[in-house]
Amino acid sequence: MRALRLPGWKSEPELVEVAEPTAGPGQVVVRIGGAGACHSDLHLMHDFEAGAVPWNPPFTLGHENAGWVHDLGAGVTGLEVGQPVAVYGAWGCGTCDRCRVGVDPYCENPAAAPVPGGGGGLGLDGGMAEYELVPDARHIVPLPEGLDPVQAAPLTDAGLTPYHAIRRSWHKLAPGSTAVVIGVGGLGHVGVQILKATTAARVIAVDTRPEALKLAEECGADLTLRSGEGTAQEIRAATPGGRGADVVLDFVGADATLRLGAAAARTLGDLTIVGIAGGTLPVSFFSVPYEVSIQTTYWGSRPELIEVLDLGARGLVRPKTTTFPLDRAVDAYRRLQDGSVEGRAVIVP
């Protein structure tokens, strides 16, 4: 079968022929219907080097996958060949306290995981191929009626990651509250939709690109702002009494966006860093508003993925997608890098 593989750190992916996988005991092979191209894959190609993470190339890219059950290993129950499914992408040990409740990204026994801190497309073979081997059936989530694999694939990361970040702050997003989304790209535009679908907050979207702000409006943002020197003041001016944003979600994570988030946050607010652009934010007693919580998040849980897929099936959250055939997957990443992909790029083998 064909697969898009990363041969080494700081290298371009290659479309090559590899053996078709077969399911061993407890495993599932998924025929891929859609595989999302994530901006974090660009970091794997261009920025990471040996020692940055506890795994190394070569491996097939694609950690955002959905399709149909193709092969079931011995002992797998509750699934049928041909059934449409999503793949939960973080693969932990399965036995620690975190994994047992479905929070594999925060696995506390990584030495026993299939690949420490990773999963399919992150150290092990992912879904940028005709088939993907999933090492444990617990990572398979049946798709609800009305949601096909091309729509579902980006929800497994571009939907799940912002959903987890927003869900942890639901108690601060009551009527009268304000949420700010910084960066309206593949994850940020879905974050706007999730905020509108699951909270009563007024949503302000911030980006440097006019086309991104237009997309934010289409996704339901109440106000869009072009990022610049006075953006923090504009955000505060748009909140009751100029008090600032109750929740700021930074989908970029650069120095400038972190400073913006801290400057725009309300006392007792949340500043959640989702983007991995490598920025830093000096924190001291007087550098941020009192009792602002600053945290990072990584992906989300299996139970949360089930909730996200339900939102997708009901039409409340629909990532904007641009599809590419597998033989144009490299082109999809090039367009992702130059910023010409609107929403999420999805590879359809």
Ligand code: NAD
Second form
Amino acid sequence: MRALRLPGWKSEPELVEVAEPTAGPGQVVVRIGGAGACHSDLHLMHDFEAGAVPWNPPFTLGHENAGWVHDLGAGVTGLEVGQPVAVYGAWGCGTCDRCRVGVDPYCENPAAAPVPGGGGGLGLDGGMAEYELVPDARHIVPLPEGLDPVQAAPLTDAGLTPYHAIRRSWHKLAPGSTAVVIGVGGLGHVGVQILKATTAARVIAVDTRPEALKLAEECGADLTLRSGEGTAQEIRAATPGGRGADVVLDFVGADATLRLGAAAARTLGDLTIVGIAGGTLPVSFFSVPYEVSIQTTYWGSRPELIEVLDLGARGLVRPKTTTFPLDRAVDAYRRLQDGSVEGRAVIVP
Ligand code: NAD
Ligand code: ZN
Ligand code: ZN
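Show the form predicted together with nicotinamide-adenine-dinucleotide (NAD), please, because up to now only the form predicted alone has appeared in this conversation.
All chains and molecules follow, beginning with the one already shown.
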């Protein structure tokens, strides 16, 4: 079969011929129906080097996958060949306290995981291929009625990651509150939809690209702002009494966006860093409003994926997708790099 592989750090992916996987005991092979192209893959190609994460290339890219069950290993029950499924992408050890409750991204026994801190497309072979080997059937989540694999694939990361970041701040997103989304790309545009579908907050979206702000409007943002010097003041001016945003979600993570997030936050608010552009934010008694909590989040939990798929199946959250065949995957990443993908690029092998 064909697969898009990352051959090494600081290199471009290559479409090559590899052996088709077969399912060993307890495993599942998924025929890929959709594999999303995430900006994290661009960080893998261009920014990371040995030691940055606890695994190394080569591996097949694609950590945002859905399709149909193709091959069931011995002992797997409760799934049928041909059934549409999503792949929960973070593959922890399965038995530590975190994995037991479905929080595999924060597995506390990485030595016993198939890949420490990663999954398919992040250290092990992912879904930018005709088939993906999933090493444990517990990572397979059946698709609810009404959701096809092309729509479901982005929900497993571009949906799940913002969902987790938003869900942990739900209690701060009461009526009258304001949420700010910085970066309205693959994750951010779904983030706007999730905020609108699950909270009563007023949503302000910020981006550097006019097309991204147009997409934010389509997704239900109440106000869109071009990112620049005066953006924090504009956000404050748009909140009652100029008090600032209750929750800021930074889907970029650069110096400038972190500074913006801190300047726009309300006392007792949340500033959640999801983007991995590698920026830093000085934190001192005087640099952030009182009792603002600052956190990073990585992906989301298995129960949260089930919730996001439900939102998708009911049409409350609909990622905007542009599809590419596998032999144009490199082109999809090129477009993601130059900012000309609207929503999420999904590879359909
Ligand atoms: P994307 O390229 O689809 O979207 C990024 C958006 O940010 C674009 O619309 C771009 O115009 C905008 N942007 C860039 N610089 C900006 C600035 N200074 N101000 C405002 N907007 C700006 O990327 P994506 O796939 O949505 O990923 C976003 C980030 O999240 C990436 O860094 C990615 O690696 C990271 N990510 C993190 C997790 C996690 O679990 N923490 C999961 C997936 C992706
Ligand atoms: Zn990702
Ligand atoms: Zn674990």
